[in-house]
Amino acid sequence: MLGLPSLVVALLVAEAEPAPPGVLTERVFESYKGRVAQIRILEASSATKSAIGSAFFVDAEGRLVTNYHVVSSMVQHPDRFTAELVREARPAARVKVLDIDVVHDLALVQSSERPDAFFAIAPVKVEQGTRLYSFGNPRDLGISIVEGTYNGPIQESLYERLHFTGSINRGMSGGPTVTADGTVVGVNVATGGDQVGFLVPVEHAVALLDRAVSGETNTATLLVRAKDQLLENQETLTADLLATPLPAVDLGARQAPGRWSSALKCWGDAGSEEKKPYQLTDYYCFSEEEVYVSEAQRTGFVKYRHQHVTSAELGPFRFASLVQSLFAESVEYDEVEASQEDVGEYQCRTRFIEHGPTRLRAVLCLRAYKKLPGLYDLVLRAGSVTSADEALLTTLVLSGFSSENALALARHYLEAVKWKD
């Protein structure tokens, strides 16, 4: 029998055992479901859904913290849409957006509603492999909770993202996913598919709220926030970039610009085995993280892609032809999500570069941004002319930068195009 020390060291031990995943989970949801609301996005004049996403609160004054992309229609179209919260057995509140990060797919709203509990957010650290539990409402079905593991920042990415091994589902966008005493770690943004998902960190949702709380918050229009936070990033990016001296990739007799960042993920693909009168090494690069603007429009990315082709068997005219026509192909590459309302058109020019024995024909292009003036993108095709049996054709593209930066940038890329010492 046991004495009343050893029976309180018992109960002690009792207590500190871990419940069993299936009741932990229960009791994550059940203290958390509350804080956490989904925001329905309005066409104005019907009142009918156009977007859904979810939101959670951050304060005890109805202040909730979501993706920018599931608000962004309010901000690029205030006069054709409006929002509302929606939580379980309550009548839908009115919403309004108080603050973007564009950059880091952030907003803040307000809500008429005061709730009765809210996640106290702060800068945190987690360790590897820490279970995590996402909130949201996914297709519509409701409030809902997933669980997955913490698997730490995305390390080679050009934008902040932490890696949450669990199913983000389309409608959990603006969620928290927090640890099992509710602390947040980040606020779900997208998913990879196939259990991989993606948190933009809780720091930079704290910086938003802390911006509200303190009246630091920019009284310029959303979108004059949104055009000052890509123009401000284009400007570390580019410092960034151009501080970086261009690794070489050896194309036969020709030298191209190779892994400009750790930020970018390069491939190369030598062709099929089909037999053809030449052959075609393509090597690419791009990055996999943008900023989202719109429905129609993303921005803030950096790609290039390199063909060198050779041929012992065409002659020179139709090597010609067949440079001519790769040439022309890579116009499929160079494409750029937006809309006419976003963008104007490009405004091109052709000129022939003499870098030691390299001779080049490029065609340069700018298009300017109509919403967010003072960004652009830029499309910049290249190809040697010094042979006739071997050409490197090279595209570069750049979304969402100053026309500055962006031809700055295109100069130290051609540099790096040259003939092999």
Second form
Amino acid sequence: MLGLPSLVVALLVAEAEPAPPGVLTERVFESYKGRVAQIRILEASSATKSAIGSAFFVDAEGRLVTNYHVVSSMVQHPDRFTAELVREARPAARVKVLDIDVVHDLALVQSSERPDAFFAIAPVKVEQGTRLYSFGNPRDLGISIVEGTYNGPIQESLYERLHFTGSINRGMSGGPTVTADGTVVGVNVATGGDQVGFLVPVEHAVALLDRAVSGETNTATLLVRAKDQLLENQETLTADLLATPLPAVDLGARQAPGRWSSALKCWGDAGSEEKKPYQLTDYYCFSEEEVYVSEAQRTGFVKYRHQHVTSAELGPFRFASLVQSLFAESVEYDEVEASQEDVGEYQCRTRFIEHGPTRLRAVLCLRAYKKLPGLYDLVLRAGSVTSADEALLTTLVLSGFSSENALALARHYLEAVKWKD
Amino acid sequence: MEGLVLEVVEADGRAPARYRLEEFPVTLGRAVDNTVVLDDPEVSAHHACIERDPTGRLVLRDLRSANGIFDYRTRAKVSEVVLSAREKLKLGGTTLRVRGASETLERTVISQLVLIPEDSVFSRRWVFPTLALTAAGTFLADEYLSAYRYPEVARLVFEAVALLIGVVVWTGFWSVLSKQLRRTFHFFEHGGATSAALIGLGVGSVVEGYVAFSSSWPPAAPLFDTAVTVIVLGWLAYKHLGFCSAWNTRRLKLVSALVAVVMVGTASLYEAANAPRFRTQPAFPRSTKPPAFRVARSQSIDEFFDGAKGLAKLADDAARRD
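Return the form predicted together with the partner chain of this protein as a structure block, the form predicted alone having already been given.
Expanding to the full complex; the earlier chain stays at the top.
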């Protein structure tokens, strides 16, 4: 007799408590998995897979949102690559790229198949700590769900990204991250490793979809649109940087540009424990985010580095050798990822510069983008040549700027390299 | 034919005796009363004579000699033959060649023997060791001045000794060659020249760094480097070949220049073939020196960035090009 009431009580208790997380995830997965698909990029001549990513339906017409980097080869080489949409238990559907937002790494694609259901996307506000579910097809293993938490927009970033604490793996790029009720918060874009995932805020996907739905006709090719978006983006970056007073960082008797923008991360390092006849201080700043252009090329970033070195021991010739090796090195540092297909070679100009008491040997190099004309990478390297026991070397790298803006920024930067009064 | 020149031709083609003949008839034979005396046991005392025939041609006639006259061209024994220039005849064991009296002479061949001047600097015994030690010293000084860490003395000493051993081995090779070709080793001469060339190359590479630093013209340093290398290698080849060949000065200079140009050219070709086809890094002279060595004029920041405006166009051109 005792058994029945206790069972009822148990049932009542179960009813009153929220469903355990595992059960809810199952429900979320069942409800929305049909709205997510895999995109396969195929090499046209051999019809073999060259890349995979994820995408999700955003309207009844068969439009999907994914990452630009998933479909970039179709944009770069429309004649060499095609794509297909793969969904469970359905034949593969043809896919065409409608529009892109290269700066935010988004693309809108059209499927030849209509979906049974789709995510209605709209700008959304979510509290930090909200439980989120990320969909995608990691490593070609099938549509999967990853649970995690929302941790707000990333501070100190050139490009807006949301921080999602959860594992976004290769192949999940372009998939949606949603709340339990199916509201899309962002688009999976990158991983920082160790459960640090990055999402593109959904409002950029909304803007991309609105542009397509409003019938705004854009006859420009996708590459031209990419170029225009990058040019517009660098105008904004340049205006922001030039409007910000450039703080100075003191390095011995020299001054050099400090943290120019909150979007830059800056670090310092003052030598190692190894005994050396000189003292070297390193200071460097960089924007962590960059814009994906093609498999071989990234753009849209700023980085710079100062090296300040002093020695009481070396004497003028040996000190000059030290400065020379510093001036000649940092091979890694001034290299900006790109291939011969994307850019021309750097063209450089070396001069001695004098402003006030400051004496510098400066090298300025520019290289032009081939497929995105009007954009350039700039490398400025300068070293002080006045003193036989103290030197300052500095390198600025600007990627994806118009030549006028790159030179204006470089000039602003170089003016901030000076001798302390 | 007015007159003629008769040559006695040796087996090696040389003509040690020539007779200029203008009055005819003349006689040829072993006896001393002949016009042309041929010291050959197979030649008869009065072997032959040369006379003008009624039409004025010069004819060689056999005077019933024991061995007769052979015509080289027809390989036949002849009793008489009309002489013309370049004709070759055999009298006994002697070969005679006929030349016209007015035939132009070949140019004088310059003597193939080049004498090594006794007072060559490199012939003095103390020069080689001094130069070799100076080369090692130059190397050590450069290593020290370009080292900004604490120098590793043992490694430096090892490298300097290795350099000296290299010089001796190289010198030995050329000395053996000299011995083979000129019967003298010329060891000190080869060694002195090698050491001097090493000093030249070492000093040249140091100076190149200063050229790269002081001038703002990028090709200055590579041009300087090429010029120094060609000159030093050419000079060294001239010395080595001079001590082990019998070539005249003109040929020595030509061959040495050729050797230097071919060596530097091959090295540049090799470098060009191995250079990356496309550079993702900026290429610029990366040399810095003490401030006192600055030669090029300084620019203001305005001038620098005004000048840089042309870079965008250069970059566009480069992007179109490759």
